[in-house]
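Shown next as structure tokens: one chain only, the form predicted on its own.
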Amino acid sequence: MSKGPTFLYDCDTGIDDAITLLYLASLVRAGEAELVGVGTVHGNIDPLTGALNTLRVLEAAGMTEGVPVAVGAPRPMAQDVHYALDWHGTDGLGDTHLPDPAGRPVAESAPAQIVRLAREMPGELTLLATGPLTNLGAALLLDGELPSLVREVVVMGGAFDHPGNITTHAEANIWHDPEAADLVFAADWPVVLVPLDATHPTAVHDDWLDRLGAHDGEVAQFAARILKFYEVAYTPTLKRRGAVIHDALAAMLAVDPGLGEYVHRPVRVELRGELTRGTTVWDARSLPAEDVRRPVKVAVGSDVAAFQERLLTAVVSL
């Protein structure tokens, strides 16, 4: 019986996806959470190439049977689909170009395999989503009860008083699909939103990459090669070597919520300004609130130090 969350991982498999993959193996390995799916989606990279690209990482890390890895949603709901290759290289590892996995995905779908696991394992399963949101909008089409199944959501997504990293003001996971994120959003269900707000501060520098580069194990190395393109896409933004490895925040604040600052409101995404689409929006003022959608738990900041310390720990023990 696993000790902590019973995770599905819904991600568009780039490189802070491999990294946050890298730290729930280490938390499985430490029989701390149970991971008993993964599903992929368009975003940093195609469905399909996400998916082998998590076979890798889970191969890497030693997971070579028991975790399902489905392939999601090629595209968003109501826009063209977009590909973050400046950012993860044109094969979402880094231009790192690895040898192909040995395991495949299965055959079920991504939303599909979100429904069964929920019916399978209801009031237990943490929604872990660090990509678009497509594959959980399209799941909760597919099911009307699936908020009522599922033990919390907790997304990467969004920015409030942060500026957005794909437009002036929308982060790219939300505006990648936004009618998909305002479906998650708008549905029933707890869920948790770590923006950039929150994952911008964490960035890592110097030491802890040169800390995990020094490192002699394969699987820090495998880390090390990877962030290395991220490093480079990353310099210009953070005017120094580095890199903000936003998705492993999220994970982590899912394992101990203690880490982080919250605010509880209800989220809305902009889905028509010509120049504000997939953007989230909250109520800051100090009003009565007026929305009856359930309250976002969103993310304001978290213990960076804790967060650095812990990912670098969990990376070298694989």
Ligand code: BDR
Given for the second form:
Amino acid sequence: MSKGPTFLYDCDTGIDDAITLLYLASLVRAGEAELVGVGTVHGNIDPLTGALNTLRVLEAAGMTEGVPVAVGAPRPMAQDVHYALDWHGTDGLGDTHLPDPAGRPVAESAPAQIVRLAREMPGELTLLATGPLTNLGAALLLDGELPSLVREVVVMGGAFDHPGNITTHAEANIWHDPEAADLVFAADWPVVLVPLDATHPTAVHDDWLDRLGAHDGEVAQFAARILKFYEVAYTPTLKRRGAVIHDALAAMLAVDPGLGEYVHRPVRVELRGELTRGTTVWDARSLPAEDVRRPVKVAVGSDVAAFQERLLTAVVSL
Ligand code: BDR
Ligand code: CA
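Follow the form predicted on its own with the form predicted together with the ligand, if you could.
Zooming out: every chain and molecule, the one shown earlier first.
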């Protein structure tokens, strides 16, 4: 029997999503987690391309069977769709234009897959979400009992005491579908939120990237190749060569919560602000909060050195 979380991964693959898939594949190979399915959503790229990218990454990692990849929502609930091609390339994998994968996405939609697997494995699933939250929001609308069926929801998204990365205030995953994100934070289930406050300090730079590039294994070379585009995209923000592999921190904190520092606060998403739509807002008052929402466990920091070392070891181990 496997130890560790049973993951259903919802993502918008995406360069850092792809590195996260490699990390998850290494955990599965080591018997430290299970991956029972992946769903894709609009965000970095359209969800069909994201699903094909997911299959490419899983196949590169040698995971060719047993992980259904479902295509999910092609657009947000209440606004137009936007992709992040400047950050992830026109193909979502840094303009590497890799060949088609051997496998195909399953017919079931990603929200339906969430509901089905949660019903088949009540209390077992860790829903790891590193794209816009449209699929999770739709799944909540499909099945009102979903919150009681899921073990934990771990989300990369939001920004609190940190500037936004898509508007001055908002982080991309939340901004891409603020209504869906607010549904997820309003539901009565245990949510761990990993915002930019925690992910930005984990940026990897020359040493980490060069160590990855120095490995001649096929998976390490694949990771180094897709990260090249991301490094260039990140250079103006970081003011030197580097990359923030946001999504992998959420996965790692799901496996080892002890690597993070947290505060517990109700979280809402600003839905109407002219300048602030898509911004995550927490209630930080010391007075007893009037907010009746279940507090979210928000990561505000992590053991950066341990994160970087474990991620590198995982990717080169494949
Ligand atoms: C998030 O936005 C996406 O571009 C990344 O994949 C990550 O999930 C960071 O804000
Ligand atoms: Ca992502």
